[in-house]
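Heads up, the chain below is alone and in the form predicted alone; it's given as structure tokens.
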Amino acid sequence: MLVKKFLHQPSARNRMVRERLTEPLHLNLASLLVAVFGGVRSRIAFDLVQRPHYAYGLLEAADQARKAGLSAFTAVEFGVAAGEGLINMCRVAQLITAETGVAVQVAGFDSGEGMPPAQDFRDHPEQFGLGDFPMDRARLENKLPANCRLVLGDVSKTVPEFLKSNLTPERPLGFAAFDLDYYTSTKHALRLLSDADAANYLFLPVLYFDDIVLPQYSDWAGESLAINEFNAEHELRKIQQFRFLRSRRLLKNARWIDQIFILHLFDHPEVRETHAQRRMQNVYLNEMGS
């Protein structure tokens, strides 16, 4: 179902022209077989799911949660707008739950009334403005499954409220997508990563930042500035681009790879010395006559 929708999306077809045709021929041929016969993991590996960045982040988080012995995790989208991305996240989450047995609790943050006015140059007012991307709330809420909730209002207020009871060690944050466009909104949204209890996060939560790839974007405005300020303000929490993700992917030319980041929690309970002493073998010491 998601493969069919993927192939019929205009944006997906354009991406295939820009990115797929630059991939090796044998991988494109293999993609055709995977599209017809492949399972969830293989379709995600070959970017055959609409919004492959969501699929990658959700599957990575589910695998982390299962390894940690957890039965659920939380995924968040900032910037719901018309809601296509949020519905897609929910549907991919259902596939991943069926694949891994790990439940996904989804939350979508938005003002519900379109974008607020830009504050200054850091919000890129040449790109976005008041009222952009409104929501048809009633129709969207009717489409959302039981494991998804809309969190409507100013993120400077809704994020602190959400942190009070929605992230727990049993349902930690595993994946978050940031598409709020503005520096100011993104900076408020990043408070989601500042809960005092690091156990309320998976060890390596996956983050996706939508608005960092255009040529006019820089470290002095937009999402990149919000990320840099978060890192400067948090000694034990750091956001860094997943620099070696491209080398791990079969298809290496997708733009979304550069938009995946990792939250490093140096105060996480997993950061402790608990393993037994390890030794390395030296084959040269085992040679005949040694």
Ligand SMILES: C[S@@+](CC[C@H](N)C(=O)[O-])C[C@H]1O[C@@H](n2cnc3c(N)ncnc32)[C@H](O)[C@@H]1O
Given for the second form:
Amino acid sequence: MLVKKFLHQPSARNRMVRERLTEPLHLNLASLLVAVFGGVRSRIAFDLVQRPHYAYGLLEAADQARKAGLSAFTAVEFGVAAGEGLINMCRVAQLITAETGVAVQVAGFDSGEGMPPAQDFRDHPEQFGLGDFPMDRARLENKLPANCRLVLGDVSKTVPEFLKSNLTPERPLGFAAFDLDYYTSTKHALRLLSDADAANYLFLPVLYFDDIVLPQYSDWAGESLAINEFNAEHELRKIQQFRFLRSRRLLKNARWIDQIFILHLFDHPEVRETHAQRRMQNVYLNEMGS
Ligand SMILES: C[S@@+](CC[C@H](N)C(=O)[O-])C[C@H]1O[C@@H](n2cnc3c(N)ncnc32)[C@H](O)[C@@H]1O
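Now that you have shown the form predicted alone, what about the form predicted in complex with the named molecule?
Below is the whole assembly, all chains and molecules, this chain first.
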């Protein structure tokens, strides 16, 4: 049933042809084995989870949280619409909790009423407009698992409110996905990354930006403009694309790799001088006769 649905989605079909089938044959064969016998980690490594970008970000955050001795972290999706992405995030989060023992609290931010009006060219009004992407709130709420909740209202209001009590050092922000389409909405949402004390974030929170991939997206509008302004406005917090992620992935053609960013918190408690002296080995010093 899911396979049939997948094959009827042109974007999914195109991506399958462009991204996966152009990977080396041995990796595609290995993928088949992993699809049948693999565990959560190997399925994520082979992009065999729906929305692999969510799976990657959640697993990275869970591993970081565990290393830091934490039993939970917070993940958010900005822009929920019909809620397919949010439900997917919650389900993947449950798999990752089973794998790592780290609980994930998921929050989905949305107006609940579709897109607000675009303000100016920076919101790409040629592409998005008032009322796009409405939500069937009652049906969606009914489907959400216990680890997930909706935060409804305009993000300019809900983000400051959320920050008052939802991010804590015991449940820091580990992963955030941005899919609000507009520059103005993303600018408000990015306050989640600047307006709380650094202890309320994992050391390297993983970010995903959905709206940076089309030819009409540039640094002068949309999400990229909001990111650049964030970096200009915050001396100790910077958002940067994870430039070398591709070399760490098995399947190199996936587009989502370019959509993963990292929040660098130079005011984080982890940024301090406490480590023991480090040494480098020199194998030549042990050579016979020297
Ligand atoms: C493209 S849709 C999200 C799709 C969803 N992430 C998915 O993959 O299924 C964008 C959503 O952003 C929401 N949105 C845009 N600006 C907003 C704002 N200022 N406050 C709250 N929600 C907003 C809209 O209601 C819309 O549902």
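Just so you know, these numbers come straight off a predicted model, no measurement behind them. Residue numbers count along the first chain shown, from 1. The term rigid core refers to the maximal set of C-alpha atoms that superpose within 1.5 Å between the two forms.
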Shift in Å of the Gln281 Cα between the two forms [rigid core superposition]: 2.7
